[in-house]
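Presented as structure tokens, the chain that follows is alone, the form predicted alone.
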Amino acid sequence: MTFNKPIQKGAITAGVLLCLSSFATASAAADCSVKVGAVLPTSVDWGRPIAAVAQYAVDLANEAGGVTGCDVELILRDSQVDPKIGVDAAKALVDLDGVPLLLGAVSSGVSMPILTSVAVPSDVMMMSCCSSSTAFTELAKEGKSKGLFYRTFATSGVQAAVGAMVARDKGYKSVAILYKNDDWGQDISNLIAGDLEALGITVTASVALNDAQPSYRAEVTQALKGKPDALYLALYPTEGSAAVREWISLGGTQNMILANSLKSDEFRDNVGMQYLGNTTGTDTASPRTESASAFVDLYKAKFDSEPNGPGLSNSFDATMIALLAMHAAGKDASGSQIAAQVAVVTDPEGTPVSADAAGFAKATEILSGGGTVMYQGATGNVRFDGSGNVSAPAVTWTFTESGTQEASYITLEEVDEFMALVD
């Protein structure tokens, strides 16, 4: 990400925090362990159950036998959200831990570095939930990140390409955009503008936004000079709630669209819904398919709450992915290795598999035999470009007094219609 956001409160928070407490325990089943490296924020709450989801699809593989004959072992270490301290997790967990697979991070900006810095030097393979900047197509393109990377989120692309397309609904003439300046929001603010501009709508400004700025005023203020129809916001709550106080307090509009990262109850309820009534949300959605609802059931099941927060059925198949193509790939496999087994995880001929214990059990028979599979999961029948890159439908959504709700489903076809509109 790309994205903050809420965990959701009650009966999730005990699941999620049972969850956390059990990521060192291993099951009995086997006298061999493999080690797999996370870097995810759970420093945060919106983190926090992207990574219970991951450790819940290892306890899944563990249960239907492991990888490779061996129970997982999933070694977590935070990223707190910093590119530094995601690079120094990373670098612990390749080096001291030894392990040839990380699943994250969830940041753009974080996921980056380790990219550079240690997964392509160390021959790591990485598996993000939800990394969208479209600087990793661009780095796959040029050979840089040498096949090691796939993300089970939708590029900034999409949320973009549906920004956009609100707009146009909406009839808004002119639209300024505030972003966060990191490598998220600047990619998704050149995304957006390119797209508004391609349906003739006017960009008045484009503003960055630093973090732990004692005042957005100026960036505010500049944003304000073209009096723009509405605003665009790819921010995360902490700066997004201040920066969106002050536009509300200097006579900017209420005609607000964001990005994913704002679906957030603290944006909400630091802004003040009285001021959110024309606000409309964006964000990927997985599809209506029997899997992601069978994904739905088993994550209610194990958290007595519904999936409503960020990146859980992305993390959730990342993982799930991951381990299958790592047990493809056998024992003391390298990452460029388990990388190279994605394809016959997720090949649309191969046997098709549910995202569950028995799914992974029967994945990994077909698979020590030379078969291929077809993973469906949590966001539906996963298919992989030559970049490692996902599409997926699309939704808008509106603030509630108790959260968000679903405002419109966009199909992928018709998310890739659009996206060629404007291409």
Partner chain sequence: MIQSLADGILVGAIVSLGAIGLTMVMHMLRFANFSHAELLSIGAYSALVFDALFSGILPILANKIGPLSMTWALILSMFCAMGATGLSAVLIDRFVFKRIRDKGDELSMVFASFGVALIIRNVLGLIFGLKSQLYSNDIVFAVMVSSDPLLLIKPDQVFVLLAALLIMLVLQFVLSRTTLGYALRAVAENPSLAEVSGIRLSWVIALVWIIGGMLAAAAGVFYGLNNHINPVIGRDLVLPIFAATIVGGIGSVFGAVLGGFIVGISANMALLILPSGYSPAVPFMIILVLLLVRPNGLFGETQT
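To complete the pair, please output the form predicted in complex with its partner chain; the form predicted alone was given just before.
Coming up is the bare chain, nothing alongside it.
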């Protein structure tokens, strides 16, 4: 009990303090604050930076005057990648802190129960950076998500199509696929295998890599067997670097095509630039405006590295768009009211605003005046379809000594055209 007690005591004091502080804020309307909840896997290697970026976006918003004139208070909870824990955290945020907006979660297996058992019943808007499952689209089509769910993660269709496009343009005749064995990986590997075969490119092997395996040697050996021209990787940095180091040391081809999850310094450093010369990555892209690099510059200044890692720019955009929508919806808006304003923030006809503090301030001003804006974020000219999915133009990129650089830009029309071709 020695260790148990402080927690319980802490919780009680916490409760008391919370009550006091909520009274305090209610009485002093001058410096108000609005609460936003976030449920993100901060105890996982790739989850921690995603949370840091969300926190940073909130800081920027506060620097630019906050939301509806109030400071934004981000309450961050760890999901531990455990659905029970994530749902409980979300429920506590909604019921105890009264947040109308939840950022997260990352894994679809956590986001889905949060959406069905917390967000929809309580009329809370959910903005996920990274949940990729097609199940959300199905749910939205059935009308069960009540328009409360948005994600800034471009559906895997675009990623896969651009990956296949790279393989075709480089003239690869055969490709092996290594994918993360989760909903995103299963989805994207099926998609790209279909796309490649539609282009007449042989898929020599499609090998799933499970999380938390001590060695990926056997999987890599399996993928090596067909002696493919190129390797397609839909992995996260940890298992990605482990697998690619094995792959290269076993003499596998250095022609690699990467999904955007491997746009990561960890991956580049652990594999080494000398082996990444023939590597092309894919990603969704920013529009061709001068303000598009705003996020990259900001990130460099703040974290002293490029924003390379799974979900970082998505997390930034998710936070910014959600906060702007919250502003547009006005004080004390409900989840569905905020959700309804997302279209106003991402209006293709609206005034373009950049993804930094100045852009945020400009956007809040326009929105307060009843105008609409086009948020030009880190992942591009974000535009949501009826199911809360985002579609965007794409880029291919390559690694450089200091980070990554863009290799080519593929417009939304080109992406759509190509996807129609391979379908």
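Bear in mind the structure is a predicted one, so any value in this text is a computation, not a measurement. Note that the rigid core is defined as the largest set of C-alphas that superpose within 1.5 Å between two forms. Residue numbers count along the first chain shown, from 1.
- Superposed on the core, the two forms barely differ at residue 368: its CA moves less than 2 Å between these two forms.
- Once both forms are overlaid on the rigid core, the distance between the two CA positions of residue 105 between these two forms is under 2 angstroms.
- For residue 193, a C-alpha deviation of 2 angstroms or more is recorded between these two forms after rigid-core alignment.
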